[in-house]
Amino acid sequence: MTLFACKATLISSVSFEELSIRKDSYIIVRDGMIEKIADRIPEEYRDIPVHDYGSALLIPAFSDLHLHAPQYVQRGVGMDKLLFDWLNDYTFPQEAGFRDLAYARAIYLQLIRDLLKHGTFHAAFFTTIHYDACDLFFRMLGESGMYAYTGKINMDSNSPDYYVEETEKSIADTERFLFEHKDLYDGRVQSLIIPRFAPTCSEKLLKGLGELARKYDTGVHTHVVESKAEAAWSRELFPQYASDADIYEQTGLLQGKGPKIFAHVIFPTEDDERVIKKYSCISVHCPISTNNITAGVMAVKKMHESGYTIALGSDIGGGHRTGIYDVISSAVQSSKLRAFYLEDDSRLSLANAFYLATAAGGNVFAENIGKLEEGFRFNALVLDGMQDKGREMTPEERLERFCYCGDDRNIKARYLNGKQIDPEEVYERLKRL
């Protein structure tokens, strides 16, 4: 049993709007789980250890829904390119590389120990088409105590030569990747069912796949309305559907218990709106990449309001930051931009922002995760640094300077499981898998 305390001042998120502030606040952890949150430390607990942080911030940990693993290598390359010339011309050629086992090995290691240093601990990837690659890499999540969803991509159409699969093979290949990955690390790394989007895929292999959704109850990820490009050739290719979103739904892909999770949903159609509201489907926020493919921006707050579930993902490649606190701020400018071009009411908050990167996200991966509350694993991180000499700030305003301005060096501490970690002693260990 572990049993300890720390003092912070504490920030969580109680909705969308509103945010949780504790100044000089006590946070009791046993066994992982926040058991009590006191402005002092309870008579009961005066003899356990206190790790005091002072005048320092303590968040959750943040989660990142959308994720291309392979991709970390590409982050802030081919940023000038629209969305398919940039695939063909650095995506594919670089993903194909994952038939290497050691080129992937080097590139997830490099991933993970990046994620834990920007407090990313809760995230869901794709990764490629190569089944020993991803086997790697689900271990590695689980040897590393990240929560986790991942799988194998699936791709058999309009793909190179060089990196695409024969239908029945990328079927056989995903059903034996979800019943050799079943019931592994207490079910903090789970597999999903991963088509890349539409248009890579055959009406016969997303048809494939949509049995093994209902065999093995799991769910999607994949990529839907992404552009207004993507949205037409999805509707070319597949026009005895109504949207792109009806695609999955009639194929069977979303019969699973499992999180359905639809990366950037920036044009969606009332059919698209339909079955994403019908099957409680995850639409993933991703403001850096749809800015640098110049895909358009997504309508958070409008689509919140009407009912629609949603997180945010940085999109590594397409975006070229990996902490989710970047995302944050860029959430909240392209919100502005939107607000001004539409003459509308889009602007989001700090406050948005944070629910969306923290308690919107950690609760896609368990119901308590993503809050300071009690009853919640304890998942968080230390800020400080933030503050300038002869000036108070509010905890607030440190919170939206980190957002900002800051970076890994601001995050003193990092919480995953109740236990502090080290990213570098986590990336020391996954060398020797």
Given for the second form:
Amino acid sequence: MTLFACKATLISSVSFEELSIRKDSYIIVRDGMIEKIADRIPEEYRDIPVHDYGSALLIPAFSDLHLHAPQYVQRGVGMDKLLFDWLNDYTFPQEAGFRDLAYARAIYLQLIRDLLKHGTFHAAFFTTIHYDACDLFFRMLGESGMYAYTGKINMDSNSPDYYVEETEKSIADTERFLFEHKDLYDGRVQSLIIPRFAPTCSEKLLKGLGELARKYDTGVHTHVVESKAEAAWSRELFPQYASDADIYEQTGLLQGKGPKIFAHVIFPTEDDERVIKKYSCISVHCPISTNNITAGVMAVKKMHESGYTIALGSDIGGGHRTGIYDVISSAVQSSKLRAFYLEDDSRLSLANAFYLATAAGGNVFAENIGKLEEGFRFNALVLDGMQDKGREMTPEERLERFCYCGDDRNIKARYLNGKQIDPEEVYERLKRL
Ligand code: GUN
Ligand code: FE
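Starting from the form predicted on its own above, please write out the structure of the form predicted together with ligand GUN.
Every chain and every other molecule in the complex is listed next, the one we just looked at coming first.
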């Protein structure tokens, strides 16, 4: 049994609109869970150890609901291209390298270490088509303590001949992956089915994967209406389907009970909207990436108000920043540009974007994650050093400063499953896997 308290200024989302800020409060943690939050140490906890962080902020750890693990080492490269050229010139050659397990290991080690450094403890990953590298990554995530959705990606069409699967093998490898990775790590790491996007998947492949979604009760992670060019190509390839989301519904991919994670959703049609709401799919806003390689800004505010479930993603390597706090500031910035050009009220507040990155993203995982509240897992970050000399800042201003100007050096302590972690130590441990 472990029992301790942390003292700090606590910031956590109450709702899309509202932040809760509790100055100089105590958070009491038993066996990895938040047991109590109080202004002073309650009598019955008088003798427990207290980690006193003074005026530092304590916030929930971040959730990144869409990133490409193998693309970690290509971030910030090829950023002047549009989606299809970026895929063909940089991304497919990069991912093809993961047939080499030693290469995969070296990159996945760095990625996991750096996500932990930047405070992302919960994430939904794309990988590559290679079974062995995907299996290694699954086990690394399990050993790291992170909460994750991962799996093996599928692509059998419109892909280069050096990085493409034969349809039957893609389905068979996926079935083997789902079967071999069931019920591991207490469900902290789970498999999803990951058809890359409609243009790189045949109808036969999608229907085969749809059967697996039903058979293994598995969710799905893919890209949906991520650019006008993508949506147009998808309509041309799948004329018998009404929209991107309709393809996934009709091929059976939304029948499992796991989460249905759709990256981007920038130009949803009425058909997309119907499917996304019917299956409570999660639409992932990745503003850094959609600025870099595609076109458009998700209509976050309007979609939230109309009942979409939305979370944030870095979309590494389309996105070039590792920390979700950078995605928070980018979400606010892009929403203001959208509001400026469309002359509407799509502007997001910092509180809105923080909610998407913590409470909304955390809600996609199997446990109570993403808030500092009683009954939630204590996955949290201590932030400090955002203040200049001579000017006082409110806690909310310090959080905003962190999201705009901060980096991993401002994260003074990291608690994962109620234990303080050191990303370098995790790196050394995972090396031995
Ligand atoms: N669509 C298909 N593949 C990709 C990818 O790797 N990244 C992004 N952002 N979009 C994609
Ligand atoms: Fe992506």
